[in-house]
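Presented as structure tokens, the chain that follows is alone, the form predicted on its own.
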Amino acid sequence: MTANMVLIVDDEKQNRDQLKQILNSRYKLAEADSTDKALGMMYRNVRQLAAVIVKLGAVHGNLDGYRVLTQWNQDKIISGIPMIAAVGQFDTQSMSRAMELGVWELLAMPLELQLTYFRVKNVIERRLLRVSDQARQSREYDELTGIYNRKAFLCRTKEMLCRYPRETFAFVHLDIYQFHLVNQFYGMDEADRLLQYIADRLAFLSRESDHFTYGRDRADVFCFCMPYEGKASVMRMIKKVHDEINQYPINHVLMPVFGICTADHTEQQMVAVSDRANLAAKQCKGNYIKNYAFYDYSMTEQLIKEQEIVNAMKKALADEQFQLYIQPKYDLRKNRLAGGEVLVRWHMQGKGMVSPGDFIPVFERNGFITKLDRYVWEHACQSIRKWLDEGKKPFPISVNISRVSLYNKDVADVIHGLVKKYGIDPALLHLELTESAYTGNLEMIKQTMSRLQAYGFCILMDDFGSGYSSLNTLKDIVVDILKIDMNFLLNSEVPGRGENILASVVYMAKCLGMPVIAEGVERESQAAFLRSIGCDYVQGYYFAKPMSLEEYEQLAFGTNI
């Protein structure tokens, strides 16, 4: 709605009538003859008022024009209304005070009709221009940093690409890795100052090229676009931006991350370019050595693949497309089957087999892994129950507990509830946790594991030795069995070093009363070595590949092992 009301503030009716005669052909008019009435009308009609004309001079009766001006000057609610002061023709003192208080225009009394009309009209038009400019500023510029917002930046960048059709440009996504820590440690005000500093540095560096746009995308994300003259030119600019950001005076290591995507005038959607640069930046999050990445199409293919997985996961669970496989474990001393580890395979409808390496990381990131864990646990319990009902004596099988599930405070009761539901001995369902799962809330994990062990479950620490705090973990956490990956320990450039480490781990485990399972055994020589150092159990392709439940049943119960 366009403001079209002019408020006349004067305690003399003849003066008000004169102004009404001058202005009533163009504006809606309102009157006030006292300070309180004038201020009340200004607050009530702040959106409708195009201007206020207030008479200044000696105070008579209920009107104090200076108090109206002072309140207007100090209160943000009404200070946006253009204020015009009507003063005596030779009252230089009033003119000076009015100008100090910030009035937009002065009218000399007695009023001259045509001059008064045009001065009021000019003030109102100036206000419209200012409002229009403020609206444009709000639409195009980021409020905190004063640089282009996302929409305006993408628009200006597209215009730049079209102006220089023979050039290729580098679109760069920039954000600060773990920026939330700045908020957490130093507060939002300091974080805002850092964002303003980054914007200022981008503005400074933009002077190095005639073809350079920059803007704030969101939160701590900034983007800039510059001519692409090969990777070296982009790397020089990235280093400059990195160095400038790290000049910010804060006792905190700032880690700028950059994703780069090339584009030219043929690119129709700048949003797509921005998304590609964002994808590239994600490739180096958490990488303390390489803080930049150039986009390539495989990143989009990977994103599409992951989205297909996300789109299909709920239906796949409901339709039981996830199938249990088992990799047998063997007693190395007796050379016979001793159980197996439950693995999961996904036969996606219409797509075939999906590798666990593709879907497990996605499920871990989006939390769906907890539902898959529960599905696997329950189906494992169903299989054990089936074997028992058939009069068979099953070996224990182990299931994995993901790190996400482990942080559910009720996980012990959930798993215990499942073995009770199917009436099976907890000793038949072993639980595997990777060593990396122990790096979080240690006290909570200890409590969870103690409850599981109290319920009668056997707990295996998988991938022992793969972390950097293995001995500390073993000191603080009571587990029943250690699992060691042969590929990790025996992959050493120094002959015999890996074997010596493995022998020491097996010896240490025996001293602690813990059996050891070596996985990844692929050769007869490895099996012979493990047997010589007293390793108890093995898994690996040398003995058996992961197999379907039916194949495992045939192996475990169909022949006399």
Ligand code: C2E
Second form
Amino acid sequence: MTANMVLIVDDEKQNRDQLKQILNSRYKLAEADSTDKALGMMYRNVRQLAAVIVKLGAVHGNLDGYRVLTQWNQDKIISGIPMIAAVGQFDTQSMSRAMELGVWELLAMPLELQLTYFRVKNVIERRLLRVSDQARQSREYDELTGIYNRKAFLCRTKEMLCRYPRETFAFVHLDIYQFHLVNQFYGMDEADRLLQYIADRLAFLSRESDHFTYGRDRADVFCFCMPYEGKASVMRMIKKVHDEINQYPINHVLMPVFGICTADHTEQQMVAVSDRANLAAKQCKGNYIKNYAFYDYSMTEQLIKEQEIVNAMKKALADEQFQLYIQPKYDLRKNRLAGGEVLVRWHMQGKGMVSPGDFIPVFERNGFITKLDRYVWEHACQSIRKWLDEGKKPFPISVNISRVSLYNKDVADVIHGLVKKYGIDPALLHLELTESAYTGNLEMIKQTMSRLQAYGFCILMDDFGSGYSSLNTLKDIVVDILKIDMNFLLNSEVPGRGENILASVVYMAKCLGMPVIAEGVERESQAAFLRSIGCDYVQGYYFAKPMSLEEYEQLAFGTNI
Ligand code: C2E
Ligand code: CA
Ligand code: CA
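Cool, the form predicted on its own is there; where's the form predicted together with the ligand?
Whole complex next, starting from this chain.
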């Protein structure tokens, strides 16, 4: 709604009539002859009022013009209305007071027709300009930091790229790794101050180049765009931004992360450029050594691959595209098969086999792993049931429990429910929990594990030695079998060191009464070494690769073995 009403505040009818005569061709007019009426009308018509003209001078009857002005000056609700004071021609004292209180314009009485008309008109137009300026301001600038918001930044950047069509630019995405910790430890106000500080430093650094745009994208994400004169020039700027941010007086190491991609005037969509820089920045999350990454196309390919996985996963489960494979485990002392580990395989429609290394991490991120885990557990139980029904004597097989599944506090009952449903002995279904699963809510995990053990399940600590606190975990958590991946240990640069550690771990496990399985055994020499140090079980390509259920059945129950 455009404000088009002018309120005339004067206790003399004759003055009001005169103003009405000057203004009524153009504006809707309202009148008040007392302070209270004037203020009442102002509060009621804040949005309609284009201006108020108040007469000042000696206080007559019920009108105190100064009171109207003072109230207007002090109360934000009405202070946005343009105020014009009508003052006696020689009353310089009133004029100064009015100016002091911030009136937009003065009218000298007796009023001169034309002049008055234009003065009022100018005030109203000035106000319109101000309103549209404010609207633009709030459309383009970020409220907290006062710098461009995402939309305006992308727009200005696009303009800059087009203005310099011969130049290449570096578009940089900047955010603070684990910014939520600043929020958590120091509170929102401090975090806001930090964001304002970053915006301020970007503004400061922007002066280094004529061609430099910057803005706040969202939350703790800022972007800037500068001329690209080789990677080194970008690195120099990144270092400056990094150092400036770390000057912020806070007792916390701030880790800015930078994703960079190049762009020029041919870019159609700035949003796509920003996505590329964002993707590059994601590569450094959790990487304490490298806090920047330049975008390359493989990152988009990876994203597309992940998206394909996400798009296909639900249908794949319903269509039973996931298959169970089993990798045999062997008893080293008795030299015979001792069971196997169930490993899932995905025959993706139109794509062929996808490796678990590609899809399990994606499922762990989006939570779908809990569904897949359940699917695998259930199918494993079905196989065991089938073998029992066929009169076979199956060895235990183990299934993996992802750490995401472990966060479900009912997981013990879910697994127990499955063995009950298929009427099988829990001892036939071993459970592999990867070592890193034991971080996080340790108390809850301990409870889940003891429930599972009480139900009769045997728990393996998978990938022992791969995490940061393997021994520490072992101190707190009672597992039944230790599973060590040889590859973690034997890649040591010092010959013999990995072997010594392995021997000590096997010895330690023996002292704790825990059998050990070594996985990833690829060579005969490794098998011989494991036997020599008293390792109980082995699993690895040297003995057998993961195989289909039919092949495993042949191996485990076939007449030729
Ligand atoms: P993991 O549980 O540590 O499984 C062992 C991995 O090592 C398997 O890879 C296996 O094929 C591979 N492997 C076996 N022997 C050797 C060897 O001698 N040398 C080498 N280099 N590798 C060997 P796979 O099947 O690709 O599985 C990779 C990971 O995916 C698994 O690691 C596990 O974390 C996850 N995964 C696989 N199947 C499932 C599943 O059904 N559920 C869950 N939650 N995770 C699964
Ligand atoms: Ca495993
Ligand atoms: Ca493993």
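Quick caveat, the model's predicted, so the values are computed rather than measured. Residue numbers count along the first chain shown, from 1. Here the rigid core means the biggest group of C-alpha atoms that line up within 1.5 Å when the two forms are laid on top of each other.
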Discussion item. Does residue 71 shift between these two forms by 2 angstroms or more at the C-alpha, the core having been superposed?
Written reply: yes
